[in-house]
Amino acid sequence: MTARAQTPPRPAALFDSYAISEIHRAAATGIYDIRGGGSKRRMPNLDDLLFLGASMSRYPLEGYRERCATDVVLGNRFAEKPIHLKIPVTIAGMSFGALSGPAKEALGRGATAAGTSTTTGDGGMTPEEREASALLVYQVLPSRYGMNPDDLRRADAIEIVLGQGAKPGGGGMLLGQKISDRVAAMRTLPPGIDQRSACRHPDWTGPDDLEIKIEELREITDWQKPIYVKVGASRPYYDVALAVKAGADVVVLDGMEGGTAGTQEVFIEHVGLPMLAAIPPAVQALQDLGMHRKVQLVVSGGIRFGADVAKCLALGADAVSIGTAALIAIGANDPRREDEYRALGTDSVAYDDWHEGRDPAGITTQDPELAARLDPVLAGRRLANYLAVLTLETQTIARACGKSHVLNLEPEDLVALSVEAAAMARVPLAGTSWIPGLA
């Protein structure tokens, strides 16, 4: 008799190795998992969209002879001094505490060289960051860490944070090993003790209260500074509409692909909307209120390439904001330090233990020896180079679609590669005129 052929082992689709390891970890420890970074699951995203370049029915622009502008004005609804950007890419809020002092300085240097803005994040404004940043947006979060009227006036814009794409409805975390004496002093916290930021602002519970808070901030800053309102993408139509009615100059919409310094993994992977699904209803809200391009929409979450920027602008955004990509540009997840990442039980590609403060690149740490590894001048140049490439790629696509300004890109320039992406982005499935879900 011949031996029966062995059937190769087949892992379960639901109970794969990751699910099994997580169940074992939870059973052994009794606590949920915390990590940094963004979502790792596959979801419909900007890669599922393509541009329709010009040929006969549309004429492209000649790249070496015809201008394609990239400038953007943010906050000209009520503020006397709106923000003028040379490029449609800004740097998202990432706190001193989550990031090292040299990393914050590097972000300011790179943004300034590129002609755009950077953002403080939770925890207040450092002198190095203010000095390095020609345009600095000051975040007001539920924790109010480090907030004072003098810094509000020293900022160029104010961003009220109601939510983050990585954790809409949840607060932030900063473990004790990252709360150095300087971080503790800025936040009025005891050093070395875990800190969790609140998930909602303590002195308002809805849009009517938010309107009062915006008025207070305008009075403090003498109506000079634009007021942004940032929301995590979950109910973008209503959240954007309410932010506009409360008096926001700019709305920042953060998709679930956005990163975080540290939170529960269940938030990162299971709460919120991807950017592809969030932008169209946000734009629809602005259009229904007659405020599209009057109240600017800045979107963030998973932006990597100029094509991503161009697609967001074509869907109706005025600018994008980058966080994780900016950290990678200044040196995060550096493959040259692969041995050190492996010593931490990970590798340079998968490293997401930003909350632990042991970053070999010196970016997501408060360890003075590790932080000293990052040269803010060199890192700032790297960021400026990256922003220049993003801008050139965005211009290249805009010219190919016959646009003399990147903000002239429109949904008509896009098609989708899948039914899901077509339905979310509200653009036709490639090769058809069909937009799923629309009559």
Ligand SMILES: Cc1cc2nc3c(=O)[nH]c(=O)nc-3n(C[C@H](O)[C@H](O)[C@H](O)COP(=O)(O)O)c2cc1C
Given for the second form:
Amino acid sequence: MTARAQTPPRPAALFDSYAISEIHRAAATGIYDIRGGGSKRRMPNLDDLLFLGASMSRYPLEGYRERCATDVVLGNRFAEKPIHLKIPVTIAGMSFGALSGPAKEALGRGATAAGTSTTTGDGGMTPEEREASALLVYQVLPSRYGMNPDDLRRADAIEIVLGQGAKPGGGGMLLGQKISDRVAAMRTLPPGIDQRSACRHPDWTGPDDLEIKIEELREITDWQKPIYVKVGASRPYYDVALAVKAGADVVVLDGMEGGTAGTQEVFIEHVGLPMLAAIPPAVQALQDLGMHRKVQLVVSGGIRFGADVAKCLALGADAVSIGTAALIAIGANDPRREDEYRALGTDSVAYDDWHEGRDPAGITTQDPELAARLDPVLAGRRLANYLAVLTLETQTIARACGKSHVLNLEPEDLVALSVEAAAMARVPLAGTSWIPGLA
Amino acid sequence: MPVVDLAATTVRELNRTLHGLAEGSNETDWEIRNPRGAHAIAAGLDAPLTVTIDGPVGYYCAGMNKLATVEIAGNAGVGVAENMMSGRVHVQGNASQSAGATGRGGLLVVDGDASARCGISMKGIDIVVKGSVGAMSAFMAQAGNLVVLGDAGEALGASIYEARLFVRGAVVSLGADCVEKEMTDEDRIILEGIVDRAGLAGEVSPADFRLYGSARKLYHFNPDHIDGY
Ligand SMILES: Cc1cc2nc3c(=O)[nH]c(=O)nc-3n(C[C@H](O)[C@H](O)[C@H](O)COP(=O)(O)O)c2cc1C
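Requested next: the structure of the form predicted in complex with the ligand (the form predicted alone having been shown above).
Below is the whole assembly, all chains and molecules, this chain first.
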């Protein structure tokens, strides 16, 4: 017998190593995969946009000398005390429970040093984070864990959460290993049980009810505090329009890239719109209502660099919000602890089992020993540094585009690198004047 | 007693006045006339006042109440006494959906019926409904006690945690993970105490009630309980 040429091993595109291992995992356990973080798949994103910069017909500003302002006011539609931010980057809502006490404190310290706000989360307000945060946004979530009128009055703004980009239409889950006695007491639950946060609000349904709910929250706080409405990106045009109609001062729009403390993988990867596709219809809704810049738009989901911030602002957002990047800045996914990540069957880059509470960096945990690894003062300093870099990068781009305020960036400053990105962002394909779907 | 006429004053002015009363103020008894179904009347009170409302109220009357006693001489709209912390709210008529939702303390008494989702997500409040409650009542109820003298609608106590549901009449159906439980002496003492505080001592007998609570099968994810999810 003569040897025949061997066919090389050929993995199927559909049944790749991830698909096969996931089917094996499902068959072995009978339960879907749960993880933290945001979507990991590649999709059209802000990297597919470029700024044009100044040219013969556009006049740039001198770096470091000519002023390029970065301050933003949020919530001046109805609230007597709007929020004044020094930078257009805020810290997103992340719960005490998902995060350790020191991590929450670090976020407050970093945000305060940078002159911006931080946000509570699904689990109520801790005294530590209130103390550490000069500007604290208090979330009103479907679960209403820890909700109380004293914290509402102590807050600087109120955020009604309808959904998150990682899981529009989904509630929360915090698995038993993270329900420590303190977390349980704040949520009025038995310690150690798997806790499901509701996906619908208990006392209102639909935009007409929401309008009355907002009125109630304004009455309780004597019309002082801005009221934000946070939605996961799914039908941004209508959701933003309805939030405005319901009386929101600020709309927070979270793209599907956005992180979560823990939810089903299928949800993270397959439900919702990416930022690129979500921001333009949201801005359009505000413009159609004559409310652009009157009701502010804060966007989030996968923001890493100043360029991302600048692109969101150019598309029409008033500010951005960061979750995952803030956690990394305070020390998450720390390569210096590589051995410990490997012992958990992962590595420092891929680590996403935030729901399990065994975070080597001591951030997504309730284990007192792990949590003690994070020094909130040092971590807060790191976050302040990172926020400064985001701001400097945003200003660098804004000056190059000739803007004396970062909010003067506009779609005209942008082009897209792919047909998809051009269609979604509603800016021309680079080198052409073609905006697919519009022109 | 100060009287506020909502035909002449806005709810906003009323609430500001009530919130602004100095500690120890002797103006503790208030009467509100012509409520005409307005929303958020007496929301966010934080003092031991007694507020009597002469007529029907809209959504979220006495929302997030602390310490105050609010007497509603009429029907109440959605979310009466939502997230109440303490104090007492009494609806002399019927209550709409989500009465006492997420309440963390205090006592809510409804003389008539309460609609769907009564006591949804309750976290420590005691609720007494002299009539019946609608569907999905005590959904995800975490703590506290719901006492129903009449009947309960579909899916009572779905995904309930540690709240106790005492029902004297019929229950159309129980929701996921909600089961009938043996009433212990402790349960009986709790029920008696609430009945007492609701002013029903001697009128109803704890022995006529059945107790419902959590089977605790959804407390940990388990593929064998998949029908419950
Ligand atoms: C650990 C963690 C916990 C979170 N908890 C909440 C929460 O309690 N409430 C909420 O509205 N969003 C929550 N989010 C979502 C963030 O508010 C925000 O929408 C998201 O992180 C933005 O995307 P990014 O992580 O890519 O920056 C959480 C996100 C993370 C990473």
